[in-house]
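Starting off, we have a lone chain in the form predicted alone, written out as structure tokens.
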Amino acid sequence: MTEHHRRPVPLAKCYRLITHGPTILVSASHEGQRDIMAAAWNMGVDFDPPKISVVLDKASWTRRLLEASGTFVVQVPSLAQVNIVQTVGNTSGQQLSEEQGTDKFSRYDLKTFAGEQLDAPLLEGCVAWLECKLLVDANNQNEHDLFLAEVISAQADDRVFKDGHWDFTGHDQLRTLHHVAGGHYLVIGEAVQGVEIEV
């Protein structure tokens, strides 16, 4: 995706970037080290200030980096990135660093760009990016692997997110991914409009 399709999203509407339940990529960096991982369990939890939650396993290196830095990025990948999602979700960033002296970004030639607020890498080609500040809650993090964060900046691809709503018409490769299990995904379908039933 080229830079000219990235547009800021008002923080009051940033929860809409993940409310449809997409698989996300979480990236973090600390003291020159960086990592990215896939995560399926995430959701918005508050509007003002906007807050989100993600579940990150204790074994993940991304988790350790974000705990150390206090910041991270949630990005929403597209169908065109399904192989990237599967690969970074099943590769150990720490193992790559220790055995090959590299990270997932370099190993898989993942292109990044600088965020509006944070040093954590943002992955090119996604359809949304949320820069987050960790809200430390040791009990939730240690007992439940649950991380809460305040969204401090948000962007989306204006080809598919306009006026606070997703519309993938004509952009099938930009549709979001939804992990089922074992490397199987669904993609977001067509939009429908609900109306209240009159009684």
Contents of the next structure:
Protein chains: 2
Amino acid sequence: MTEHHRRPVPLAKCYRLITHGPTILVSASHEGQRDIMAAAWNMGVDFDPPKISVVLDKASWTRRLLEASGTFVVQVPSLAQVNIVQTVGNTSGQQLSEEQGTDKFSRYDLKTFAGEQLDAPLLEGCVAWLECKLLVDANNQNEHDLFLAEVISAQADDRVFKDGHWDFTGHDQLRTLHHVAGGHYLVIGEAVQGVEIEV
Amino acid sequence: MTEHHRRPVPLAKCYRLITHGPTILVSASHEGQRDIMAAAWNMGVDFDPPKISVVLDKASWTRRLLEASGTFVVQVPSLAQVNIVQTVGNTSGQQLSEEQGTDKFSRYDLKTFAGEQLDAPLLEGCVAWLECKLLVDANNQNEHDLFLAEVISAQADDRVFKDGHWDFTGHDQLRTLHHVAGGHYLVIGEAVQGVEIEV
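Okay, that was the form predicted alone. Show me the form predicted together with another copy of the chain next.
Next comes the full complex, and the chain you just saw is listed first.
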């Protein structure tokens, strides 16, 4: 059970959960509806308060829900979830709802839990979760599909994120996924320390 | 010599050079001055025309040069360059210039070559290069340190980027770097294919 491994991450260090460039899952809920999607285009934007940015296609149902609610969750999925990432990245929640009267969470049996700050669903089995408050910017959203948000709560799996650093040694199935294109991902590897060159 | 391995990447596929979330190096030149810096916060923004976004600290000299010239280069460094990345990420080109009358390229003996479209220096030994034209957005730049740009030319090392995909097998020193914090990086690992779940 991953819930035994979830630990709060101080907001001052939450940028470290996505700075290494993983593909993320974005979930949102509004008035009883909920959705989740994959987003490879995301990045940190500021440290204090912590801010992030993510690109969300206009066709996505998750986007409409988070525009309506003003909140969303970023979660960092693991190698064990690669087929979930691929599936929710290629499936429209709106189509599911209209055609089948269900949502992605029900359809794919995705287990969720409540956030510390938000009602939006947090997906079990991920290795990090960032609860976010949308910083509304009409120009960025409409012109560039670019969403800015402040992180208001963060958690991570303490088996692989400890003392502010990732360490996946011995937990290969919890390594983060880094999308390239068309369902082709690279899995994050080993750590290395850079040293400044002396001249 | 890496120059024998540089191949053009079609603009339609250049987003694949950074979608997996590597830390990049940003270089720029203006009126005889040049600089290079590291930037972990970067992402794709659009496919056609290809657009990217990168966060650049106000204190950086590279930022001032690219604001003046309206152009810059994004390059994807490799594991073999980890100390270069760490060094240019922690050194101010402006300080160097004022105190020592030199620039980072000279100081650290960094070899460069000319771009296909731009004069800005491209760093040898990287595994991908994207020449970019700044899409000026005063609000994003001033409020969020967020820069948007259109990619106008792209190249990659054909030993590790072929047919639109990364494959680092047999070239461990050319693997991309993914910064976490404080000189601590993760190196990209192996490939995996996601498959949609059937229900």
